[in-house]
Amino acid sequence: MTLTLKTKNYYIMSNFDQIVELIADDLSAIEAKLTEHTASEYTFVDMAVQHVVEGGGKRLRPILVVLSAKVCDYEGSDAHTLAAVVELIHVASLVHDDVLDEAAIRRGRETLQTKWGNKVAVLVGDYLHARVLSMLVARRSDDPAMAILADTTQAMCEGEVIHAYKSGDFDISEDEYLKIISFKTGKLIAASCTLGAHLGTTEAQQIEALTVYGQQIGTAFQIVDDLLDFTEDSDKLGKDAFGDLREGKLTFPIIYARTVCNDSEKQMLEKMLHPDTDETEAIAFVESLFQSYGVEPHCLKVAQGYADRAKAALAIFPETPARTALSELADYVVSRES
């Protein structure tokens, strides 16, 4: 039996697939928007762009736009346009990230920079941003989406710059790192929820509740993403595992391990993050360190704390399938395997 968000019944959804099923028609419309607004008359441009736009992914941000709109009683098609916009911003950021990280695989496929080189990848990322601008200028000048997305894109760039500047800083604090990921990852996830809210309501309390929800799951998402880099294999991740370790990046699990281990282990950990260290040796040491200090359960506990605060922010809304979906999505962000 297919469930729809138009029914008044309250459903408990146990997994991501069921959440997706609830808004399947919306997601199909969003995919059509993505194809429509990124098409190019030039064959190679179109081929390169569609390689990343159609490259899969769970479409978390579009889902958040749609569900946030629905929880505020909005059912119109403008949610599909804004969902496509946030997904294009996200995809563009991934394309540029892959260039910076020299990543070979993304979502189980060759990255653009692997397939066609850095120049093409950078330009495709720029093209996607240009398409976003084209979609936004068609909107009315007082549309809150304009300011929200301008602020969000700026924050994402600032987060990337700060993270690049802090690269190799072994003493970066947990608070500093959380601030960086709130910009790099959290801002667009929160904006997705805020945009959806604005479509359905003018009540500041409801808009703020969904923004807080987005901020909290954005942080939870990145903490789990950091952890999965160390705990899942490449096939599940859709990219090379231990990529952060290979690049000497301090992420949430490493920062926690550094904080709780002893001095000699701390010195060894710093050595393992050096690019000249043998990769096999580094992976073995970090896996052992994580096991000794319970890094995985700690990270999941912290992430669940953010997810629980996200769910608490939804209490302002009546119990509907849309609210249930958002609540279940918060838990899914923590329990996911890729």
Contents of the next structure:
Number of protein chains: 2
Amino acid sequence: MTLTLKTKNYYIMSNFDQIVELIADDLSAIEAKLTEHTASEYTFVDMAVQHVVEGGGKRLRPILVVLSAKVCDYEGSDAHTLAAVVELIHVASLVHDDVLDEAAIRRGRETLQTKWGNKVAVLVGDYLHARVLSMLVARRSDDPAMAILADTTQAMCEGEVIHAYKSGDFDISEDEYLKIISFKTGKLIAASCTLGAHLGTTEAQQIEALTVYGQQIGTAFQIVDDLLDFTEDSDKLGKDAFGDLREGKLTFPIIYARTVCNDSEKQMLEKMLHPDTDETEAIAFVESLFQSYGVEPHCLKVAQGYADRAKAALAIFPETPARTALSELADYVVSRES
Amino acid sequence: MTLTLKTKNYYIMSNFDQIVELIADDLSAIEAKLTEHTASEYTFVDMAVQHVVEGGGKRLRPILVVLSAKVCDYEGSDAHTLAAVVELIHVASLVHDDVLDEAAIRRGRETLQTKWGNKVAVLVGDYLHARVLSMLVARRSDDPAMAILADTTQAMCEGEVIHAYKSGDFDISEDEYLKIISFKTGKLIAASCTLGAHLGTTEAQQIEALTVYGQQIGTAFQIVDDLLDFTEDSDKLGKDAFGDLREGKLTFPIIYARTVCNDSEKQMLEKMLHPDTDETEAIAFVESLFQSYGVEPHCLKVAQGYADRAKAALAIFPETPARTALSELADYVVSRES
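Alright, leaving the form predicted on its own aside, put up the form predicted in complex with a further copy of the same chain.
Okay, now the whole complex, with that chain kicking things off.
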């Protein structure tokens, strides 16, 4: 039995909290870089941008840059700049996702379009890309970060466009879906690790190991993200629960359920994803279907498989606190509740 | 009297057509670069992207890069790459503008959101930015193009965000509006000229002259763009006429009319910009107001003032076909009908 008491004076930290504590100084430096590189002399622009940049989130990608750099013996401040770059690319993609999904809440805060309308939201996303460009052009041209991030942002968009185009296709296969998420989500998470690695080493084997680690946890992360939409409440998620279902989005749990349920359930499921279907009815049907076919444990098992492969890729590195942290982070990606 | 006959066999070319003919080889090379640098291995992404990239338009910014380079004695192919970069930045901004304005038609073609929905449109804009990033990171880091374009994309977004934020402010001053358009439109047009200049010269005076030329025609261009929304029909514009008015956008002609009309007309004008107002009534009122106060000739006069200052900035260059073309282009920006 594990004793977990959360009071003001005494609590046992989760692995994630411990990781955050391990690199607390780095994370503060990254927050400072984020503010510095997104500031605008125009008050309103600055306010709208800081609303999303300061909007919390776990800073998973910055943590990955820092830990990947440390695993390769790099401790300098360029990790903070690159961490800020990947986080800004991520925030920009969230801002545009929220416009497209008409999301009202993100990370427990009102979204930009709720506060100031779609126009401001699309433009703030573009502004963040412009600032990323500024941060990148200030770098040396032989810096591998440039090409890595150019490829990454392109792949993210391709993944998103294909996902948007395929969104009405109830027959999308699990493999097709996994490929899409490896682009949409996996590329930037993998790039975070690759960038960190490049700071500390030129050894291809080490860089490749961290890239593989990132790709694997990226896929695990998205599968769990898809699952949490069905299993967690809005408060914990910091956004509306059942959002994907409401939009009729095909995500990993639905794609799996579709392949294991019987024909009449499959027809019903397709109907439930239609925008005209009553929301309460759709949620009740999907929850009961997930229960019957053990969709939640299946998704967690698949995600844990990716996390285990991620951890295995770390074996070539000496055992350091940073390697342990990366290993625990892989498990956290699966066990997290938001 | 000028004889202008447009038949299959015989016509007198406009100045703009002559300019296009003068640099026809450059323009073909630029089209090839545009296709090359936006191609995606994913069929649907490729189709959606080519729909907007090939979607015509005057290629004003590429023309400016090429002519500015030629005025500074540069004739190489890097002008084509930079011309493609600025055009892609421009197309990306149009794609996002059209999403925000819910435009159905642009350059005589269906917009992306009409064909495939908002999501694809926002993402294609992001994809184009990602491709621009790829093109830029392939350059030498001491290349001034990088910093110029990073500053430009940031300023464009700032201008757009401020414009979106100010869109409900009926009392925006002419000066404030001119500053916004110098950011939104002027920066990229000026950057096109600056980039061309840098290819051929390191002389600050020449670079500055072309930057000033670009800033001035940029403002002229936007004032005329604002005017054409009221004076040309949808066929010529390649987009819906009275689009700005329908959206209640405050543009240069409205801001000028507001300052010269009487108080009751001013109140009526404000009412006409409200989204609930009957469109036909609003158009009739604004047309009659513009007639009474000579808004069209006033706007053209202001625009011509900018064009004249642009031409004056060219005086330091020797008289070459490229300088003549730039000079005529300044007049064309004012006299164009679409």
